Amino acid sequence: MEKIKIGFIGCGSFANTVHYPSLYEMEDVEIAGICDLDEKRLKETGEKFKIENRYTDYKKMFEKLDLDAVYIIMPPHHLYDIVVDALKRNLNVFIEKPPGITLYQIKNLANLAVKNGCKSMVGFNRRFIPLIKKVREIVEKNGPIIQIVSTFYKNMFPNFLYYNGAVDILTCDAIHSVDIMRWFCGEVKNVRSIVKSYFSNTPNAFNAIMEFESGATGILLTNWTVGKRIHTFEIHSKCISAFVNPNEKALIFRDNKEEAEILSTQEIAQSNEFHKFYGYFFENRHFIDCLKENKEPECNFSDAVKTMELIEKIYKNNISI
């Protein structure tokens, strides 16, 4: 079997939890080399996943290895120059969200990927959670989605800064809730929002109502000052409603019936492993399959531009200013 050769930049805890295990399981993938400035993490990751080629300079990895693609998994404010270098070397690239600090950055990366004929992907894993994909399939059998509610609550009190303030909450993390609404309903026609800073000078609550070009209505509810992490979705169509907690289960109600159809997150994914039931394995599988089939990944850099544009609209259309 011909294997896709991957270079990996970043040996942090997140990459070790979801991306390395996903790729390591795939028989048609070889993690040919890894790179990290932290030699301890580099050694531990290499030993754990049996990777012999280890580098502290990613440029040396690019020069010495014949790679099909590179994963660049690091904080967003460290990302841009390395992604540009990879694309200029005609390497296909996978990065995590957010796809840049600004809309301007991801537009430049998207243009460069197209110019150099590179496949690109941003890790919007919620699109690939098996439970969410199954729920969408069930709901859309009744017709197009007419209403969606995307909820994401966290408690980061009193420190609301990601990477010491390098990137804002909505762009860095709540972007998951914004992107999944686009994935369900398409592009947005109108947006009205309320962006607030509670107990802080930093915006930490982002609530919006959206009208999609499809006619669907979207409601975004996010707040980083509340009790705990709660991340849920409502998806509604004609005579059907789904209430989804991707960590646990989905409840589906039909035709005014009291009893719900219950779908378990782990049962739908056929796995109790987090990197599988929460979509990371399947987003990685999608990227690898697209490389093998010469297809553009679903959430490529150009598509990520549209999610970042929606982030900008939420800020711009803040009625509480």
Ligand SMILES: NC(=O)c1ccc[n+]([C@@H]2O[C@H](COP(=O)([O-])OP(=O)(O)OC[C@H]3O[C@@H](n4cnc5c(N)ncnc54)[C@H](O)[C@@H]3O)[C@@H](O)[C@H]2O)c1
Given for the second form:
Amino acid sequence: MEKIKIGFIGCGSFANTVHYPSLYEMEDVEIAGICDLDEKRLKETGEKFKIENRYTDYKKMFEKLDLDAVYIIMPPHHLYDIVVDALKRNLNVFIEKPPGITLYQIKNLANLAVKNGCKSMVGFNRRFIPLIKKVREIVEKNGPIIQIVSTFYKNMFPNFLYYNGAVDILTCDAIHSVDIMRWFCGEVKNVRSIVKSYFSNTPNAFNAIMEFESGATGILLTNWTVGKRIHTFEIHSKCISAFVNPNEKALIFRDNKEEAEILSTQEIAQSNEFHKFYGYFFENRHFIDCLKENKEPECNFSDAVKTMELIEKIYKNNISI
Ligand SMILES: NC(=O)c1ccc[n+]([C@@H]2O[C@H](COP(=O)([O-])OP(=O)(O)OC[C@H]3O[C@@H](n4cnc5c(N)ncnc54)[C@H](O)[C@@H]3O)[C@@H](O)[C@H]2O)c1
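Complement to the form predicted on its own: the form predicted in complex with the ligand:
The next block holds the full complex; its first chain is the one shown before.
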């Protein structure tokens, strides 16, 4: 079998938790080489996933290896130049969220990917969580989604800065909640938001009401100063309502009945492994399949532009200024 040859830049903690294990267990993938500036991390990751070709200079890896695609997984403010370099060498590229630190950046990356005929993907893993996919399938059997609530709460008190302030909370992390609303309901026609900076000089609570072109109504509720991490979704269609906590389960109510149908996230994913039941394995599988079948990944850079545009709209339509 012809294997897809991946070069991997970044041997960081998240990459080691979800992306390396996912790719490592795919029989049709070879992690042909890895790169990190940090030699200790490079060695540890290389040994753990049995990768011989190790580089501290990614350009050398590009020159030495004949790669099908490159994963570039590192802090978002260090990403841009390397992604540009990879695309200019006609390499297909997978990056994590956020897709750059500004809308301007991702627009330029999307243009370059299209110009050079490269496949691209942003790791919006929530779209690939098996429980969420299953819930969508069940709810849409009753017709289009008419209402969605997407919540993401965290407690980052008192330091609300990601990467010392290189990128804001909404772009860096709450973006998951915004992107999944687009995935469920399509593009947004109208947005009104309340963006607040609680106990801080920088925004850390992003709440919005949206009207989708489909006619659906969306509510975004996020706040990084509250009790703990709670990340849930409500998805409603005609006579059906799903309340989803993708870490645990979904409750599905139908036709005014008291009893809920309960779906467990681990059972639907057929796995207790985090990188599987939380969607990472399946997003990686999607990227590899798209490379093999010459298809565009569903969350390519051009699609990520739309999520970043929605983020910009949330900031611009803040009614509390
Ligand atoms: N989808 C999710 O649920 C989720 C969750 C957590 C983090 N993330 C994303 O993952 C990314 C961070 O991944 P991580 O935790 O593995 O990163 P990390 O910050 O732990 O590690 C990044 C690695 O990149 C290396 N590096 C930096 N510049 C380099 C260069 N020029 N050449 C080679 N190596 C270089 C660093 O030495 C470091 O080892 C971020 O984009 C973050 O937003 C996503």
